[in-house]
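We begin with a single chain expressed as structure tokens, specifically the form predicted alone.
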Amino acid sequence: MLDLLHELLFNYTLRTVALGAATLGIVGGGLGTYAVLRGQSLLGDAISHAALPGIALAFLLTGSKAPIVLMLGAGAAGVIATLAILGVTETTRVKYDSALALMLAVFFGFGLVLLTYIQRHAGASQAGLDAFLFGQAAALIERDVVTMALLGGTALLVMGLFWKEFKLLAFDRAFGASLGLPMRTLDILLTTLLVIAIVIGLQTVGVVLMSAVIIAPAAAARQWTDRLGVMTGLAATFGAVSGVGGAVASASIPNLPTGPTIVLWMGILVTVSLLGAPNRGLLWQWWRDRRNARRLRRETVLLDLYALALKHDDPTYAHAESVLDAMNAWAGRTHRALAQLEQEGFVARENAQRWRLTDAGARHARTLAEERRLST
């Protein structure tokens, strides 16, 4: 572990890749929160694929492979694709998901055509452009990380400045419009920030996997909280942890690609969150359902015993377990419910087959009966 930490701190390549991946995770996770909350998860996929022709055109027009040039091209293509999606959905009968799929396919296909043209006509200067398809995190250098940090930091700063407005956009757009806020402009601004988050990650994980960086940390964070601020912070943290974890794992295991490994880390976090998060986690829900079912069985058996006791002058009159078993739908589980009620002091065993209410059990059963009568 100490050797790994030493490598992370003092190995230039590993440190640079880890910093770049962490920066990408923080920006993508933070801004991806809004995409998840607004039900626009596929928008990130469409924008990332739409960015490919922008990268190719930027290279064709400038002949430069400088990250900032290619990012500007990718960003412009992403914004154009987003505006095209909005235009199609607002002016035609084509639905939002259909427009997303249409733009994703058209822009990505155009990008592949341009990449093929560049590979055949641009000579050796085009080498490395195809890395944007699947990413090449190991090729990150310090200049790339600085560019990612500046663009991503600016996007997060704008998100912070318009925090309340974006919150209204995500949860109650109609109320925001009633206050006179320019919701369409805010929508375009927020989508532009999402485009920036996607663009800065194309070199690291590529257009194919970039949508996972936007969606996965936010989806994992959504399982843990209902508060926007906490969710945004958790998503950024999950993104950073996945970025560093993927970079370290890729450096530790030979021939392990960094970008897909980062996405795998995010997938693990999503799985853990879906299973173990309080309130929404599947395991918690399973355990809560079992606990409620056991409580319901105990209460039903106790009320059955109370109902039988009311037919006698003595509320502690003992009754056969077979009678209680026949009165409810959980045949075979009555004995276990009676054993638990005995541990709680609500029933007592008269003999091997007969049970009676204790004084505490009679009071508790009377209270339960009154509560259920009031609730019906």
The other form holds:
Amino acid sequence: MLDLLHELLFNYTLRTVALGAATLGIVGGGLGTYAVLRGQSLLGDAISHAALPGIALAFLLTGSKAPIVLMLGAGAAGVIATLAILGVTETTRVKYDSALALMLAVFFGFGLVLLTYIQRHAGASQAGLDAFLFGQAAALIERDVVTMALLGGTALLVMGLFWKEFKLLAFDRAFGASLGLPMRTLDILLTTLLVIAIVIGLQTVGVVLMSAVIIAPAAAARQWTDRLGVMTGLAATFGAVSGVGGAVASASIPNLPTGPTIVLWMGILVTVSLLGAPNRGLLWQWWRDRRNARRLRRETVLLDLYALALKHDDPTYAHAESVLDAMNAWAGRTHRALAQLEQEGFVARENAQRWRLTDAGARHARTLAEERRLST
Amino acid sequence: MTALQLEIQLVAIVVAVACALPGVFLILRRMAMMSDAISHAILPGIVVGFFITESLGSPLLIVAAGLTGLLTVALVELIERTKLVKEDAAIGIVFPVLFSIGVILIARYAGDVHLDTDAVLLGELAFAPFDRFTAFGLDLGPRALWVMGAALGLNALFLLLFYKELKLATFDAGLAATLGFLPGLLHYALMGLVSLTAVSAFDAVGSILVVALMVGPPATAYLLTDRLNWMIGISAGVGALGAVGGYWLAHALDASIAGAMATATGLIFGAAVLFAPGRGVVARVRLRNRQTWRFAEQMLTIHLLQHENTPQAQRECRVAHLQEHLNWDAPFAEKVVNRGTRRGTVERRGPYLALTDDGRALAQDALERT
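What would you give as the form predicted in complex with its partner chain, now that the form predicted alone is on the page?
Now the complete complex, all chains and molecules, led by this one.
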């Protein structure tokens, strides 16, 4: 453990990769929050695939492989693809999902044509461009990380500056418009920020897996909170943790590519969140349902006993457990309910087979009966 | 054209048509992105199948990988059903995770065998003719042609047998369920076909471009027709056209054939967006223009009719006055008058305008309609 920490701090390669992965996790997670809440999860996937021709064209036109140049190309292609998707959806009858899938694959295909063209015409100088397909975190150098941090930091800063406006955009666009806010411009601005978040991650995790960096941390964070601010912070944290986790795991285990490992960590975080998050989580839901079912059974048994007793004009008249069991086909769970009611002091055992209400039980049953009458 | 080129194009056409058939129902059912998810998520299935069979063409591998596709669909549905995550986010989480597992399996255990992520993701159609299918010492053509031919046959057979059921389940799922058509089963059958087709095609065109071939041709056909059977036919045609066009584009640039096929399909779609009869951008702009001029002409005839044989006629029926009365600028008014004279509804008499019988009829007709 300490060794790992030491490596993380003083091993140049690992430190650079971990910093880069953490940066993209924070930016992707933070901005992904809006993408997921606004139902634009798959737009991220389309943008990241569509960035490929932008990268290739940027290289073809400038001959430079500087990260900022390639990122600008990727960003431009991402924006054009987004506009094409919106344009097709708004002006034709083709639906959003078809437009997404089509633009994603066509842009990617065109990118592939350009990449293979460069490969066969520009000689070996394209080496490194196909890193964008699957990402090559291990090849990150300090300059890349600085570029990522600057771009990503700017994107997060803009998000912070327009926090209230973006919140309105995500949750009540019509109200925002009625306040006179330029909602369409804000929409474009927020989508551009998403493009930036995607572009800075391409070199690390590649075009195929980038969408997970946008979606997974936000989807995991959503389970733990209902507040946008907390969700954004959590998503950024989850992103950073997965990033560092992926970098460390792939550094310590041979032949473990970083990008996919980061995505696996994110998958684990999503699974844990879906299962274990308080309130929304599935385990929590299951436990709550069980508790409610038990409480309901106890109350029903108590009310049954009360109803039977009333027929005898004696609220504490005892009845056989088999009768109570027969009134609700619960296969033996009546006994458990009775045992618990006994603990609560609402019923008492007359003899081995028969139960009666205690005074407290009769009072409680009367209250319950009245509550039920009121609520129906 | 050499035999080699012919064979490549033949494989390309068969792949494209095989993909286009299930694609029609994907886009009608608004599940286009499932093709993206499935085609990525089959990677671990391909890898595991490859480890078992040690061959990329084995039918067992195709089945194993096809099952991974169904697993993807089931996982997405499972997550979606918890209502904790929306469907699009569920898709966007499931397939990258499965894809990652595939990439990691390859990186860790397939270092020295012929299987790399590039091959699965991008495919290489140019190599297809070199992998021959031989039986009894006879060369029966490229193996890919047989594999994709089988996929195409299966897809076509499925559409033929269940055309009515698919149509009903797609356009009225509720009614289909009421009539006992089991739309759920049909849905999984369709997803199974999509998976099988994607697995069979990845070798040739790669798993991402499968998406272009599944979505592009049907989306184009969707712009061109309102009938399902026509849509299927046009999709197949567009797919084939994109395949051949893509091949020659790749030939000209010396670039990836699969990528060029996707590009060509995208270009055909773009052409359909612009030029589709009735629905295309150009057709709609022309219609709007025609309506603008027609409306203006009617306004002019109504205006003239109102003032015909009245004391104000001298003042109202001059071309120069239209500017003031109808708020038209001079060039526009001039154009409208020209159109009217050309069509014989209006006559120029010096600076004045007069209605012809046709023009009077046009104005009265327009007034009666309102």
